[in-house]
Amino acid sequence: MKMTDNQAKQDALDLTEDSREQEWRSASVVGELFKGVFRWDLIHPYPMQSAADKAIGDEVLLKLEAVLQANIDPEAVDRDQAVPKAALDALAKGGFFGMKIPTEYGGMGLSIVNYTRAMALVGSYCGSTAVWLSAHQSIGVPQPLKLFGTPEQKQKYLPRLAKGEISAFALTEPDVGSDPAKMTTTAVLSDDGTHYLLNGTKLYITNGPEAGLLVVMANTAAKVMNGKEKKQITALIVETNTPGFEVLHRCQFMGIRGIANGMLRFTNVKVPVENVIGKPGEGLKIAFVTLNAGRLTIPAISAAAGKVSMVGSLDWATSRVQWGQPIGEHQAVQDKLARMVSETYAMDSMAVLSAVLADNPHRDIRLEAAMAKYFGSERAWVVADDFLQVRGGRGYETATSLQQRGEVGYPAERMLRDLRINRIIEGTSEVMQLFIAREAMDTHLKFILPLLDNRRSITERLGIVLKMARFYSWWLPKQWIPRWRCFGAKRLSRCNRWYLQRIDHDARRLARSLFLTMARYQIKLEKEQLLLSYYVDIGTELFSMASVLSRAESDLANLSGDKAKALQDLVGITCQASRQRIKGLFKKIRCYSPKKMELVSRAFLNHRYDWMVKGIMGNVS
């Protein structure tokens, strides 16, 4: 069984090897960060959106918002829990389905910096109608026939997705997650080679309930290389009106709750063989792909929530008054106005330099897009408990209920409980952390996956470890050296100039603890998730500094008096903050001892802690 489970695994690491993509189109800010070198210069000048891009973009929103103000109530829809079939055809008819889609298949064709302002703009009014555009567009049929399909899929699919037929994406079955290793649902060729025939079930897609079209993930025929079978995952165009597929169940979540998601089953669907996009087994890279740029409405919905939250705490903060004062005086409450502040315009800065740099098709932004995904929701769901913290039982309280009795119905509740999804959807922060270490680790990794394949002869083995040892020569000795650069910023304070330093210092330090940690867990650092999160935080907190850095120099060009102070006070107060979080993350990393964590876990999951939860009710049928 041992030998059965370490295959297994192995297998899995293959396939998603297999299915990376395995070259960088150019530096990327973020995976140099982990090298021990701070490319400032491709982040700064801060990227900006053109002047004649912005344009169409406004105009967009514009005509986006009335859409929205006509016809969708939020308090309604999570009531309810369905988005009303005249909101969407509205949303259908004005084109919001198409944004993505180049106009000459009848689509918005905007620039992806417009389409994660749009999303923003939704998202900032109405979660679940935010997630029926961003599942359709981000991830559903559109994205990955653009990027990988053929001109004949293009022209027959594109023009009706940008009219409004939903689409959605299936990867997820009920036992499988994010280990599309163990994936289930299969495509078998028929014998005359013209159709394949799909059977198996999918959970968790959203917009599959009320979709017209599918990107499904299946396993088709393995392919034997080198003698041995290899598992492949395949993408097709699955319409729903063909016979055999069914809607089982329609989930219900906590938020998010006028989404359209459900569990989907496949039996015998025929699906024709010019539906595959791309390549057979090419799926799983498909998937990867198209979920880097995907993600990006993350990022933007959780800067809006963020602006959201700002303004409904400053109108409570200022009017509510305990004590003799307003509670926006008392320092309790500050503390929170303040983190609001500052986590917001980091979440936007990196936000927004992700979709700027996407626009870019010669720039890999997979880490910068995975990152800005893994920051934006895990900072977004802090920022929204301060806002209902900040508002007391009005922030409890739904907005239905404030309109009501006559306030105003600021939805700080259905707000929190809509961000919650953020952190799961599109990869778990859990999953984004290996997926944002492995691509991290790339340059070093080269080697040593290589070198621990047994498969390789000894000669081979060698040849790597010459290399290694030529790289490693010039590479390891410069972490240790200290520097001192000029970094072009000359608008910031020389307070905030000198957290550019520090960036440049930390990344040194990353990398050179990574190395060394990697070369003491070697192939069974890949256990040591929680080792490796931290790692990754550090990464992302680097990343956040100079985001917000670069941003601030951009935006103090338009800034003067009070409101360049303030800007100046706010990006030394976010860099300080993330100061202090590297500094206990690399303490972590210095006194990592996992094993008691361990044995709490491994008696809990043996029942060893089962006396602790008497005199309860028992709720689960």
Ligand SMILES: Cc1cc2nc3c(=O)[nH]c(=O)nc-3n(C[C@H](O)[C@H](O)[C@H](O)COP(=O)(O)OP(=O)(O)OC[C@H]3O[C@@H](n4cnc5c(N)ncnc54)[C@H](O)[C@@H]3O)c2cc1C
The other form holds:
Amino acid sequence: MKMTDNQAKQDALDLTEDSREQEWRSASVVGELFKGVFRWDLIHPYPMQSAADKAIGDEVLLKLEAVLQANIDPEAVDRDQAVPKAALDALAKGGFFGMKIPTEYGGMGLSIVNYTRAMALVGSYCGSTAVWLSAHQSIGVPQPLKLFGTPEQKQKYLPRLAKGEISAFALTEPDVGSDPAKMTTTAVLSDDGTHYLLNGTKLYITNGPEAGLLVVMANTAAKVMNGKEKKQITALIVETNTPGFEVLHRCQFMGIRGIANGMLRFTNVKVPVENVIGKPGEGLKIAFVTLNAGRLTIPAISAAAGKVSMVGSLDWATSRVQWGQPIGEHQAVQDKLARMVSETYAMDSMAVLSAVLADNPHRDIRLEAAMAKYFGSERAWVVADDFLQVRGGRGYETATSLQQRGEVGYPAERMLRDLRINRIIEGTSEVMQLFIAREAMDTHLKFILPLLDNRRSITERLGIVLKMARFYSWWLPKQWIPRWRCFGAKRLSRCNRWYLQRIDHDARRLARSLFLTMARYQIKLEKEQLLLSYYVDIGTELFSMASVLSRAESDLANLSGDKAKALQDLVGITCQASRQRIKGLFKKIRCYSPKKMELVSRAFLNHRYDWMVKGIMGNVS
Ligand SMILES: Cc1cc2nc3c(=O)[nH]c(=O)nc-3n(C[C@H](O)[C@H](O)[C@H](O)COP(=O)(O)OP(=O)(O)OC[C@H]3O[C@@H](n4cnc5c(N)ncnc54)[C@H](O)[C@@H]3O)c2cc1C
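Can you switch from the form predicted alone and show the form predicted in complex with the ligand instead?
Below is the whole assembly, all chains and molecules, this chain first.
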């Protein structure tokens, strides 16, 4: 049994490894940080959207805002658990289901940065509507088709999708969430080779119950490679009007209550072979690549949530008087307000930076996008919770109830509920940490994995050892030799330049600590998820500081007087907070000892604490 479990785990890891992009298109600022190199030049000057592209985006945003205002009441969407059909039609008529589709196929052809600006706008108003648009465009049929589709597929489907035919992305199954290797949905090629017969059940498919087109991930015939059978996951375009497709259940959730999400069943659904995206067996790779840029919607929405929190908190903290003064004058509230502004600036800096970089086809942003998603979804949750707390009882009260009593209806509780999903979809935070850790260790794994591959000959392995010796003989000393970089950032204060030097210093500390940890744990490091998460969190803090410092320099060019001073102070507390967290994380690495935690967790799973669970009512039906 143990052997079977281990084999299943190894197969899952192999499949994920085979599906990841092996080569890097360009140097990545985050990837370099983990190698001990702070490439300030890659993000400084802060990458800006061109004026012409911004003008296009501004116009789209104006139209989008008008459509949203005229057709959607976000409170009603939450209450009625549906975005009205008329509102979806109005969005389709305005072309907002085709924002990323090239103009030649009838779409708007927006840049990624303009698309994320649009999604931030929608997300700031109605989380559910943002998910309708995002499930269709960030991960639904248009994106993989744009990246991997044949000219015929693009010609056939993109115009339909641009006009508003809704699509969805179907990967998850009842027994398959973060680990797609266990997928049971199958697509079996017919004897005459003209079509596949699709069978299986998919769960949690956003837009699925209303979609006309789906991209479905399914197992096609396994391939034997190096004497071993390898699973082949294939991406298929499925028309939902094909016989055999049915919606089994519509799921309901804590937040984003107006989305259409469900459990879908496929019974002998005929899918023409022309509907394979890419090649058979490339499905998971297609999903990963699609998600690289697709993930950028969540950081944009997270930053927008921070901005909504700022607006509502400013109003309340200045007008609400308790104990003889506005609540914004009480230090405990000030702490939350300062954190809110600081985290919002950091989320926005990372989100915009990653989106602008993503528009450059030569830049590889898989790590930046994953980090921006991980950081944004985690921090927006904290910020929105602070917003709710600052609003006190009114934070917990619904916007509708507030309005009925004649007060301003800030939707703090709805926003918190809506945001929670972002830590789960498009890669849970835990899975994002593993993804980032894998990519962060790539430099070292490129040597280690082939070395451990016992299919390689002794000569091949000796060659790898020689290459390793050559690489580490210059790389390792570099991580220890102290150095001082001047950083010619013109507008930054001396203090902020010092933070740049700390990033440079901590990047090398991160690289050498990671190297020593890898040397100590070797292949077993994969099991030390907590330890890996500390490294990922240090990298994330460093990227956040770097984004903030680069963005601040650009913003300072347009600010003067009190506003410039306020921004300098903001950058100071943002970097200070990051530094403190980094110090804490290095300490955690030094004192890493998960044994007790594991003992307690295992004891819990073995029912040793059942005696504690008394005096409650079982409310599981
Ligand atoms: C509202 C909503 C919309 C969704 N939309 C879509 C969609 O459009 N298309 C689609 O295909 N799917 C969709 N999903 C599914 C979503 O992507 C999955 O819920 C998510 O990937 C997590 O899978 P899971 O729920 O099965 O959790 P599991 O994978 O079972 O994970 C449970 C917990 O274990 C942790 N965990 C799992 N594996 C590991 C590991 N190796 N190491 C450490 N921790 C681990 C997870 O982080 C999580 O905390 C949606 C889900 C929801 C709730």
